[in-house]
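Here's a solo chain for you in structure tokens, the form predicted alone.
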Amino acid sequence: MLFLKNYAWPWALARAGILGMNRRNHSYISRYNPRRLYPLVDDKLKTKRIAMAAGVAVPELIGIIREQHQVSRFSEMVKDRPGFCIKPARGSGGRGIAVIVRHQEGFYYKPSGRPETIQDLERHISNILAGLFSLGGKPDTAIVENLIHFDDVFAGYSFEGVPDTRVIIFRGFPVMAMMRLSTAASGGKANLHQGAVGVGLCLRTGRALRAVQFNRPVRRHPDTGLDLHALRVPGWDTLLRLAASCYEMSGLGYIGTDLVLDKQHGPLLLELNARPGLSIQIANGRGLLPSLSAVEEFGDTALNVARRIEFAQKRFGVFEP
């Protein structure tokens, strides 16, 4: 089982096989990744798009609001939702996406109980359409969707946060898993360089392998003190099948898929990253070279998608905690 301290030697990250950042750029992400393909996944509402052409399920889109002047009917557009969810378009690492659970006499309350006025929420839209949140600073768009209703099964896993799931997919074939668990000291969000809890996952189960917070082992979630190790993900294979699809979706052949498991309608896609961080293997305590090597040494991407989940849970999914 891998451990990383803060410091390693080269030769020791190399030998546990560790996927580094220049060697994922140039060997993965530049080879595998046409440019030209980034703005599919790079815009999360041409994201939602090309899934929903393609026949995978993504979170209900309530509204596009695109131009200052549209901000002053975000309130008619969401008074009869009781939850919903306003993100950037264009923006990353969870940044300025706000969350609303509830609202009533004229409050919105988020995930925390903090409420909100009808203006802080169009000061909020008005600084994603300035682009406060985009990546380079561009201006942006603002999309408002459904509120996700997480599986029970995830209930106490997650503090005031959607728990969701992360797999990387590389030329079609699922190589590693994990899932992103929001802490307090994340503040709701599922980054785990802001402190969320990353727990891997078998490919072949499901079911948690080990879990980290802040790059170090962890036991039990920090807020609710729920046994992290027991957590296994329903519907599995199901998941992965949404994840692996997303290759013939997207044209990427490097990619990060966020998932959510929603009580009502299942396994949503909410985005995808064509730039996905390497602390997955952290999470998974092993290295994504050997299952990377391990594809492109079979070299057969003309395998559907059952067959090359079938490949990656036979050649990867089974590791001890």
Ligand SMILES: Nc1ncnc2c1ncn2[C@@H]1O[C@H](COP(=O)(O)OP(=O)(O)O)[C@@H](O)[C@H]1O
Contents of the next structure:
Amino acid sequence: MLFLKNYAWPWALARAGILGMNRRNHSYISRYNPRRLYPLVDDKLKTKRIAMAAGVAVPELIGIIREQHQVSRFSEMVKDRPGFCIKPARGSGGRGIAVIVRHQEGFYYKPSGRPETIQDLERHISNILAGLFSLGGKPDTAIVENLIHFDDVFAGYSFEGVPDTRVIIFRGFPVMAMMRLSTAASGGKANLHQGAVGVGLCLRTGRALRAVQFNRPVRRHPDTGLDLHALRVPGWDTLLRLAASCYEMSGLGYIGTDLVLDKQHGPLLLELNARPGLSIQIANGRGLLPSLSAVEEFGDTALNVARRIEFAQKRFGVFEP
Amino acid sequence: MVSRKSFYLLVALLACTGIGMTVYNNVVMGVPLTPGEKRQIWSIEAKMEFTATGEPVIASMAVAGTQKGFTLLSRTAASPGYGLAFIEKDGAERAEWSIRAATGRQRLYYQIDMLVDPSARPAEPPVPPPVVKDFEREPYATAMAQILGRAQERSADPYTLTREIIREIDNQAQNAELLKGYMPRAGLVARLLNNADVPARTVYALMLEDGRRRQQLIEYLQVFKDGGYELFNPQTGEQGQPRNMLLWEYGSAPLLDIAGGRNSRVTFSMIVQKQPVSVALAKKNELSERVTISIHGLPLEEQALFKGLLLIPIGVVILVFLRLIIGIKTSGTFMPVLIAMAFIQTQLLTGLVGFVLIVGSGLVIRAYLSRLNLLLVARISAVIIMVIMMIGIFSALAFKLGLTDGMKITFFPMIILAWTIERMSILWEEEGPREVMKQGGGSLLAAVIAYLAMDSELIRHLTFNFLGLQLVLMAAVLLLGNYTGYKLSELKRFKPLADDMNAGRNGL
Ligand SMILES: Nc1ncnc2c1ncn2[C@@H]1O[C@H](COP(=O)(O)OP(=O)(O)O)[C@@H](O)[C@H]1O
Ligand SMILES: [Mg+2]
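Form predicted in complex with this ligand structure, per the form predicted alone context:
After this comes the whole thing, all chains and molecules, with the earlier chain placed first.
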């Protein structure tokens, strides 16, 4: 019976308002996300396009590679770009993302400082084109975009990676937010299950609520030792507005928006997720269900972005402004 | 979206239809629910002997067909020189032998296999014979009238009348003695019943006893009432058909009818075999002319194919359960089912060892391939070729070592294996060996569980013989597709969160 200790009772989770995978898929994703809109968010290139059309800022596109024979043009493409990021248009969960911070004399350096040759990168692009990182192994497109230089306020909060902010937008209302900080354990990636730190954020102020790594609360960043509870995202309202406007832009009722704060360009939209993960609840120390029900019950989707944010901050915010 | 109500209606409909078909197959068609049961098959040989007079011979004999309690599986006749035809006469079948000329003692053999089958029914219900009232000569007429008169006073319907007549014959010893020389007992009872306007006739039956030879048919009495009938033992008046009694002649016709021969007689010998239900059912359905929803009607080869196919839904349901309720992570949605199918061919241990061996060495070689800088399609192809070579080497090796089971690893789905290796190796590079173990282990666990279910004799028997169960499985999958509760894995994943929230440690 000892192993039972590791398991919670289902009703304990239900009482805590925790959203499970089956419920998420059944009652939220398939109910509020029309299938025909999926390609818009599953293909990062299309997301970029609709975002630009809607006036939402995105990282600058350097180029795209669609065919194998175009791979040789790659070094030409990034010649004048010190830093860039290669990603599969239809990838997910951080798979197939290669970040290069600078290159010099034919060597391309990752955030960890590891050098890669042009052959390494070309092979990586070939793999992307062949569909290694896309769902079901379908042939894919490689996107090369400008490196994001994250805002200095996050210096020391993230180890070898760009911290991104995830906001869950339900029917246009922000319902929960967190920041993901990469660590040495997560290999510079911002995926929580790989050991990144998740910091729950107050919707009203953008201040840290609590931080977790491997599902356990942590107080300090494991690599840099900075106090995670002191974290506060600057320009929080602008960022929220950007996230909430993705509802009109995509037409999807339940999405996760990935945003980054760029030094020069301010908040940028990295990608949209039609199947956002559930760990955000652990980072926030709260279940999603109460907020989702509140929106379903009282949220008026005809409101404009500003009013929706007002509604969400009033109901779901934690700290006083 | 379909409304909840009509969804549950659909599920209920599927489940009910499925269960209904299953019950029908079980109760009406007599297919047992467990595979262990054996069925008796009686092999009965009738030997007909007569002396031919040198003229053309036509010998006709009543033969038993499918009837209450017995299904005719096969019949053969050995009768050198004779032509043989089966003809239908008054609703009952007869075998008719013919030859232009024969002399001396003739022996004709006729053999049938009868399946003991509680659900068996004749193709057409038996027709009551016409009521024949002949006016008897005296003193028989008076004797018969006395018996019938007494019996009628104490009876209410044809069946009770039959019993009373038989009892009365025993009571009125004098009359009985008189009539005994006039008519055989069963015939006498039938005639008396006819006189009381009850259709009845003598039928000839065989008592089945294993290993008996030179048996004779016995007379039995068949009494009709309202479209149904009952059998009576004309000696004792006992009602009903004994379990080991087979009706041989039941068409108001003589057992034997020979033109061109005399001194005829028929004797019977019989043995019983016990066969597994599946064999018996297969034989039964080979013959069945009824249109039934059963795969048994297909040629044997297709049946074998279907047997495998019908197991897949079981594996799929188990996988859906493991993924939605338990939350096991597998690499490739239905890959474990395919692996489980391979395990069925290879047996579990050989399969497991083979799988781990192939995927393990595949990962090692794949690590080398990744340094060759190949395009993905070419690399997968290389992995496929490599997998095939490895399978070849392993099976040759196993054969050399005398492990004939080892050769069966050729049953593994190679393309799937190649993709598994490719995925695992990427997973290794990207997420480390832990995740490989987790997903690989999850897939294997799911495959083993699916295998255990699919390999069970009971489940094979059920899926193969009860097609209705597929509908039940369908209903189960639909229901599972609507499960919005937590997965078992989530109970663990969110346990710390729930604890923190309870303890007020959620950072506020
Ligand atoms: N242009 C970029 N510059 C620097 N880092 C990036 C860039 N694009 C993505 N990343 C890093 O990769 C991570 C995942 O990127 P994202 O576009 O969200 O892809 P995915 O769908 O795989 O999650 C981000 O959290 C960020 O850390
Ligand atoms: Mg992302």
